[in-house]
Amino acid sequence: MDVKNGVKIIVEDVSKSFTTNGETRLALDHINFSINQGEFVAILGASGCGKSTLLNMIAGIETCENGRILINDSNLNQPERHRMMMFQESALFPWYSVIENVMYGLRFKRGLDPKTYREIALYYLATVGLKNYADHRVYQLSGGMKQRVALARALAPNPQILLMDEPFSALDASTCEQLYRDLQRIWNSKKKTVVWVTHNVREAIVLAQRILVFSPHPGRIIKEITVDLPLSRTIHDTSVSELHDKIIAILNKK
């Protein structure tokens, strides 16, 4: 099954503020970066640094106060089917089976018959290792399995960009390690453009090709780090630990 590559993202001088109870708070302060086609980039920072807000802006859910976001040189102004988002919670429909949840993600694909929907859904369930669970109900799955189904649902419409907002943050460490391996394998084969938001330094190092380190309150890019390590990395690798300590030192200076 052919899979289309991702697209280039340009974030140009983007700022965003929010007003609560009459008080205005700057969330993002003049953010500039670009993401190449097929690149896996992590946005790393503490809670409240604006990273999820930025992801929502790339998704088209929120608007820029200043600056602009370009997708393949076109201004981004609304959500669209070439960008799919995955959240901290799986957000699966409990009244649907596993395969019905994945097929729901195919609603953006027009002109497909029910048989093709099922074939595509089974393909992506196999990709995340859950083909044998296609007819199970959501309540029968573990937390990690639910997130795999959510990933299959996000992949099924064949989006150009995957936007992922700390999707593994609620899972235990051993489940996360398995999902890191799965995601590395999937990204290596599909080469989607991925924007991954996290506060977990080791997670960013294990998954991303490049890390944008954000300062807190308001969010600014304080460091851009290229992760020049073999793709089959784990959180236990010495090289991962060494880079982890360097990033922690950067964060502690702010």
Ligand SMILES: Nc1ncnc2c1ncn2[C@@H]1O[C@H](COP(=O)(O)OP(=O)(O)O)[C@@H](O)[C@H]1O
Contents of the next structure:
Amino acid sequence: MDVKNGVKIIVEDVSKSFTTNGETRLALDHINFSINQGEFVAILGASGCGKSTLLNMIAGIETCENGRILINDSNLNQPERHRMMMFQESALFPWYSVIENVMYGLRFKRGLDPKTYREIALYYLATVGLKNYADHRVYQLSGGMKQRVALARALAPNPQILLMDEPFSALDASTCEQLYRDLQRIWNSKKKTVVWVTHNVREAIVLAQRILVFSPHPGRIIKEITVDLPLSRTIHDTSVSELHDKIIAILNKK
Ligand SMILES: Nc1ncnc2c1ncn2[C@@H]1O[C@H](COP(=O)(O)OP(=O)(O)O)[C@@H](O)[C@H]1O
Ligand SMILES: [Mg+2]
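Show the form predicted in complex with the named molecule, please, because up to now only the form predicted alone has appeared in this conversation.
Starting with the chain above, the whole complex follows.
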């Protein structure tokens, strides 16, 4: 396995609470886990269990109340470009072309000639199946295609970690299925370290190697599940359905 692009993430005894109108509520309660280089891990839990808060802490845009997060054994002090975030609604520029949006992802890569920026962007557009749409405007695209552009933009600077906050949750089921297939293929060839946040149990099973199941508010890890199924899995596989039922039972117990 090529692990050169991978990074190890350690989340150590991390908690977080928020105070609103004088009332303090615990959002995350003593979270501990680590993610190996090149691993694809899903953070699975109901809305409000603290998934985005945790992902933002790994991204370094939210502070830890206690505990710490280590990336490659150092205390979150790597430059931002090693970690790329992708959100439910990706902040693409609708009036720019597809390729201009992907090249925007390369803005931290200084000193390349313009032709090379374009070549890199085209390569990642081909990876997500949009090579022929390079010169389309983003507003002309469907929701699924927009998320493909956002994925190409996130991949383009060759980051070590991809932090994905429910990037497919606004898409219809059949678009999601295509994207799951493509994502498995892309992850298998690029072997990035991926932290994938979702409330969708089947999505977590289809994509991840390991699932951290969170309790509802406040978020705690109630179960860690290794998904020991071959790639190219789909939400319709019997083995996926069986694991889905097992996870639902775990969630219902809480
Ligand atoms: N900036 C904030 N100020 C106050 N409360 C917040 C803030 N961010 C998140 N929360 C609260 O923390 C909890 C977890 O939120 P979040 O991480 O967004 O959950 P999830 O992504 O799992 O839906 C929720 O109860 C939410 O209302
Ligand atoms: Mg969220």
